[in-house]
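Just the one chain here, the form predicted on its own, laid out as structure tokens.
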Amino acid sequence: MATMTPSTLRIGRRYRPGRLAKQYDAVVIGSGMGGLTSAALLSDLGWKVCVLEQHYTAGGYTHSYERNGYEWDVGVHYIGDVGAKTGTRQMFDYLSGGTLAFAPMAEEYDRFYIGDKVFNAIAGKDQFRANLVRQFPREEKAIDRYLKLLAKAGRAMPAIGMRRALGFWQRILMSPYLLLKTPRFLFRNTWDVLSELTDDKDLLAVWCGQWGDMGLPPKQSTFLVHAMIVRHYLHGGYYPVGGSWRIADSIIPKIQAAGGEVFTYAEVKEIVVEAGKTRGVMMKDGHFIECPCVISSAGVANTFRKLLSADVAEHAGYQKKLENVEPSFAHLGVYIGLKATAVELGLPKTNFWIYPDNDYDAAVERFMNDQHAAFPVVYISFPSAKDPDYLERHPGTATIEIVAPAPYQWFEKWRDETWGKRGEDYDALKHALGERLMEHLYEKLPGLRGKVDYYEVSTPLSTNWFGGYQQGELYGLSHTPKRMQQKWLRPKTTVPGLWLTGQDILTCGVTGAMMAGVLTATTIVGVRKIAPLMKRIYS
């Protein structure tokens, strides 16, 4: 995560007084997937809405950066369920007008190394069923009755939407068929759940394969977030063509049409709030923003905990609110650039998911007890394998990104030195943990050691730093059982004029992020004034 050279992948407009419009309908602080979705479909709906941005991109962490001739992306390394007229591709393609392409995957999207074993995912609701199958014969009805299970947590996400977005006596009213569709069983953990389902460790590994998508591992997390994950990518994974920075890019359009702006550089001091009411938002360089609608999409530890005042929040009760939830896990990124192309190097467009061993929990304690211990899970993904047009942008090379879990205590006593100036002890804790990540690489690519022309390590003070995000959390909120139920995790809060979105009210990544922001527009405007719009969008 570095400053970039100019180019097109800084997108926004920088922040200046002077380039406010008088006034605005809605100010969105935070320019990731939830605050450009709400944006939009404002937007949409004749509101002028003004989008802040801290970084000098927009994005969020769908942003790419750019260093040494080389392309990456920070956040988005694959999305699911866009393959087909989804609902999930349907509001891609209105939000981008139909600009934002997707390509597939290989069919072998995910691979599993597992200590010294190795599975795989494959796309396709049979054809997964198949090779799982394939892989666990002795299984097959443990298998199935997993698949129902997935197929009940799908059923249940519109009714836990709806609970986000009803009022206090709406709830009360439709508790009977919000309970009847959301059963018991979607909150508790992941491996509880499962574990109901077969003893066979590798199988349960295969299935939690993918826990590094959410950050928690299986006696941790919730199963309903667990089967989202999943589903999501039942039928593959595709990527952004042209890169991630492509999302917002081509978002940002719909916004201005309706004379709103989304602004870089733009950094919130504080929420204002007099009279018990939301005012507007106080810029850093003491410029305010008069506005009665503020979204915030910067995090609901960074509202409550630094945006709005201490007394505020203490008075809306959100101090104590924020006991019941903790931050996901930090990470480590890699960022690698090579001087030839993917299809020269045999770069695959399948994911690497890389275990010690088949206990996923037990390798988590360790690690965090024990910087040296192996690190729990290690994904790398070939970012230059999956877009085709990454060959137009950066001729002649190619990208692999790793990605790992740590701690943000590491790393705190530098928290408030400069960006790229914290000293040679940071130097080398930095380069040491990179060294090891690279490891993984070379074990699985062998012909890859003495090819790699430049690569950079970012942590949990990088997501910081860029983010926002105060310990470097990665998924936001951590998607824990307690959290899940938390029932003010939702767009409206008890400060009137104040809104939420992102994936801290509904669930984590891009798409999640997403549905949040269709969750907030919702709620702000209600189901009368959005309906039309929304049958535009699924028509």
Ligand SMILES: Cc1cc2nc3c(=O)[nH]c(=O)nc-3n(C[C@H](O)[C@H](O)[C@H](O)COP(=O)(O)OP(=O)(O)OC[C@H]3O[C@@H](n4cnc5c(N)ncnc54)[C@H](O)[C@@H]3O)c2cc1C
Second form
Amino acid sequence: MATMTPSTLRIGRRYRPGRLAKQYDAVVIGSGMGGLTSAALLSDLGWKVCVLEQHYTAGGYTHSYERNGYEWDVGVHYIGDVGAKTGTRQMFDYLSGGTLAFAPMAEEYDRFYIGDKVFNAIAGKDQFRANLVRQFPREEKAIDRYLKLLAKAGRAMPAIGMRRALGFWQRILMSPYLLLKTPRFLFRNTWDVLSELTDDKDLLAVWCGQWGDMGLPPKQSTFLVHAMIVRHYLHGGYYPVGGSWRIADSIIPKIQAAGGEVFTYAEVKEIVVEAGKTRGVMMKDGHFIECPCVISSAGVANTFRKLLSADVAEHAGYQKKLENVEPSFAHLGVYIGLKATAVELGLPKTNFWIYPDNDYDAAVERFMNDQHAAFPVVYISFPSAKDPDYLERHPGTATIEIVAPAPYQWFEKWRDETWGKRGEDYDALKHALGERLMEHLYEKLPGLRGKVDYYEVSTPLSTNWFGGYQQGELYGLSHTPKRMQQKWLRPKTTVPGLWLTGQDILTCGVTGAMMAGVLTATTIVGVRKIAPLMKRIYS
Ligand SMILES: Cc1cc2nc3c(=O)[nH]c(=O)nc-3n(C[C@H](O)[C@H](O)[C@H](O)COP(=O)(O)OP(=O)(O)OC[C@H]3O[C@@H](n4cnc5c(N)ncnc54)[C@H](O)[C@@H]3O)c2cc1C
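Form predicted in complex with the named molecule structure, per the form predicted on its own context:
Every component of the complex follows; first up is the chain already shown.
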């Protein structure tokens, strides 16, 4: 391994109390996709918004970092639904003022290594179907029934959003419509729904081959989220040109143009509530920012367990509600640098998903109980191959990223140690796990052995450090059927002036968090006020 040099890639403005405006219309906690989207929409409606980010750079999981001449993303490997003028693409174009471009991945955007068999997903609805039928010719009917279920889930999406945005009485009034549009099967677990279509275990495994995109294997996850993810990538995977950090970089000017700002190194210690109403936020440095409208994008667990006082959270009923949800899996990341280009190394624009066999749930259980069991999933992504701009920034180099689950508890004993100084036993554990993951890479691409210049491993403690997630959770709340039915996971809280946004409100994913941001801004100002802006965006 090479010696480390620190990261230089930083966006947002460093927080100092003297840099704050006298008054803001809204304060947003967290500069992830959810927080930035709400902030940008409100800014366009004339609000002055202050976004406060505890990390050294803005973007949350969309941030990138540099070390030793390489650049890696921490939470974006591909985005779907942006190859044509879709609603998703229109929202990205609006937020970025048209400055964010997306590069298509290979037609084969995902490849699934399941035991010793290889399957894949091919871009385009017809191509996706034809490819599945080619791989499972006897299952054509099941495949068509599966695609119909995905379409039904797609049609339910507006009603799912409405369920989160409407007020109590509006929901009661609309309940016949909402029930009709959101059939019960959407909230069953993925395995139960899919195993009614076929008993071919390999086909089931291929359908669920992207389970890592929501962090739960099929017997634990909600069919609705499964369907949303498969549909999201159905027309292929895309990568933000210039790297994932460009997402936040392209949105921030909209917030600044309205007099707002995105501050980094700006940790909020407490959301201050007095006489039952939101008063503002107390910063870690003791500075109080007064503002009657606070939007938390820091995750629901952080908001109600850490940022609100226990009294207020208890009184508002959130302590009890939190018992119905749990954190998603935590993960390991391996960030790899090579001194040759993606083309020279033959790196693909295809993600690899590597599974020990076709029983994903059993593999997860084995691994969670035994660190030495096979990794239940190893995901490998080749960002420098996907980004047509990468060589402009880092000539003559390439990068690879590996992601795999790992329980937070394995690392918890080092949680109070300083980043980078957690001691030899921590480093040894990281190294051992990292080496095992590297072997998966070499097994699939043997030509890379001996060519790796540098790699480093992140653990759930790294996620805790840069994202503030207390259990290092990969995707905020776990996407169980129970979570997806929690009516309180909505922008409006029971504390006047406090609003929620981000991946816990709808689902994980850059687009999930972005749509939560849209929902939050809409709920705050009301449909009537935001309608002209939406009309402009979706015209
Ligand atoms: C390894 C990995 C791979 C992924 N791959 C993809 C992918 O390929 N495609 C895709 O669409 N999605 C992917 N995702 C998911 C996606 O990145 C997230 O779901 C989404 O970006 C979450 O956005 P958010 O705004 O909800 O939260 P975040 O991005 O987590 O933002 C929350 C922010 O709040 C800040 N914060 C927390 N507490 C405080 C505080 N007290 N004061 C100030 N700030 C605070 C945090 O530092 C953080 O920046 C991936 C995620 C991970 C972890």
